[in-house]
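The chain below stands alone, shown as structure tokens; this is the form predicted on its own.
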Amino acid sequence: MKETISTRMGDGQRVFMSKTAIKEDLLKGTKDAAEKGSIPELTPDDLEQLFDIIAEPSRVVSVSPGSEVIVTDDGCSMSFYSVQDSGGVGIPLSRLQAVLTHERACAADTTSIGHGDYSFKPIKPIINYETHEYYNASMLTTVPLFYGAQPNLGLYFRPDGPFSNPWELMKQGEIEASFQAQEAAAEKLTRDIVFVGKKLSEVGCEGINLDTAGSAGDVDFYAALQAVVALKQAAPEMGVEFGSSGEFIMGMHGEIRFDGKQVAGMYPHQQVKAAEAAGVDIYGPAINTDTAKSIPWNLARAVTFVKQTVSVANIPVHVNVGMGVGGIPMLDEPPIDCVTRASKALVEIGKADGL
């Protein structure tokens, strides 16, 4: 074995580390996750297996035959026609052409469609157009077709929305007013998600993806969960995929509760139980990447959180593996060496059901 091993930092910079340094970072990474989440560390065997994955000399690695998992996505087909600063390549394709290319040329397990402004609030006024686009795509695809969008509670606050900005209210010491603004916005967000979801179910939507839930804190996450409860009552056959925005739910409100549990402070192994209680069919944890730390450190953290999440989950866990999450560097176009190593580790050690 070479004296040094090629790996990367969390910002994508290539670095060469000794075997000892990598093993030290693996141990530090799993300890950090265990301490923050109050969960078990990876076992010595897990850490040795993870080291072997990182030290593998090939540029691209893969799982063993028979260990393959399903891959879902949050708008991968959009990468064909979107611009470079959104991680796309700018090919002049329509949405439908991109979806079909993703399915037929890339052999996708699932595919998805979504509006360019990937949030529920701007979708609501054009839902008739979106249902028409979804219906046409669903008639031409064979694999499951999801419709995706973000809850994005921040769009409901001024200057973009009708409600007072809670962060400005907090700065002014108006804490109760801040809470009220968040709660009122959450009610509107929940109604909008349910409205869009019901319209999609009317044209036979196979699955809806609530992507990046919790991006504006605990009330954002709560509103998305409440929407799932209502959607499962109105359209029980429509699948729901629910992806978190990060490993830790920020307490922008702090007192909001779902299913009797405080939402603020939830880590992935707690988030998945809330998702189950709401009726979610597939849960996607997002483990944040620290750009100042090595990929061995970041990946050990991600695998530690995911292993615990899968161990307590009663629904499939599809880990978010992309720009700045899941042990992947924070880059618009993540390097394939890191993507494949993270994928292999999350499946073989973390026991993820999908990616």
Given for the second form:
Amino acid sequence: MKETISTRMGDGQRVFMSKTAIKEDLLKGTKDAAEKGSIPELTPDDLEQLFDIIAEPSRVVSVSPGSEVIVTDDGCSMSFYSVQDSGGVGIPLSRLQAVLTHERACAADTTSIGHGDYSFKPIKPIINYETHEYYNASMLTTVPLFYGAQPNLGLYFRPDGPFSNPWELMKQGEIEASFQAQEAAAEKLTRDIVFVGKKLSEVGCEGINLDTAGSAGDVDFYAALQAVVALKQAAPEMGVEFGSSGEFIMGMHGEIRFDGKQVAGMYPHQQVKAAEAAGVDIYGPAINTDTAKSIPWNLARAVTFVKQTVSVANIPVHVNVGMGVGGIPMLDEPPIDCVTRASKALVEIGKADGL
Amino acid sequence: MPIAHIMASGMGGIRTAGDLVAWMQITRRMKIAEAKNYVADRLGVSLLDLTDEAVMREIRNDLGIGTVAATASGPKGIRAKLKVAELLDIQINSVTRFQKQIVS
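Moving from the form predicted on its own to the form predicted together with the partner chain:
Below: every chain and molecule of the assembly, starting with the one above.
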């Protein structure tokens, strides 16, 4: 093996590191996750296995035969026809053509459909278009078909929505008013998600994906969980996948609780228990990539969080592995060497049920 | 990037038994090992066969649950999912709604 090993930084730039430097970063990465999440570090055997995956000289790596897992997605079929904002390649395909291409040409285990904005709020006024499109697609797809969208609580605040902007209120010292604005917006968001979900279920929706939950903080995450509770009562026949926006739920409110637990500050192994309590069927943790650190550091960190999350979960855990999460570089064209190494490490060491 | 994940870690969708294992995760919240065991048991194959195109192509063809290769009479979509629901003994929402429409 060469003296130095080709790997990358969290922003995707190639770097050559010595074996010693990689092993040091692996150790620092797992320690960082362990300290932040108050969870166990990776074992020496785990770290050795992770080093071997990173040091493997092939450009592309994969799991061993028999270790394969289910790959769900959050709008991957949209990548065919959308643009750079969504990691898209801009091919003039219809949504239905993209969904079927994803299923049949890409060997996808599941596929999905969604609106270009990919948030629940703008879907509500065009729900009949969306349910019609979903119904048509579901008649033709064989693999499970999800409908995906983000809770995106931020869209409910001025200037984009009807509620006072809580971040502006905070700056003015209006803390209580900021809390009230978030709570009122959360109720509206929950209602909108439930409205959309019930309509989709009525046309036979096989699964709904609440993607990037918590992007506007703890109240965003809470509103999405409440929507799952309501949907599981109103439409229990529809599966629910629930993906997080980050490894740590930001406390933009701080006092919101779900199932008796404070939502702010939840790490993935705590998020999954809240998701279980809400009735989620598949949970997706998102562990952020630090662009200033190496991929060995980032991947060790991601695997540490995932291993703990899977070990406490009673539902399948599908790790978010898009740009900038799960040990993947923060780049809209993530290098394949890093993508496949993250894939293999999260499945074989993190024991993920899927990606 | 999604295709790289599918190639590195995915089960292969309707090329193999990927969709069947996915259904068990979605409808019964099964972790990956339990879901694979359940599907392998229903199909009467080994765990390794679940991701073997040479094995699963014939099984899928025989059961009428959809193959990736396009043939005019090969069931795909809702026709295949009707059989998948029966094979796995699960409720698939689209299938349940479709059945209600065609019998009423």
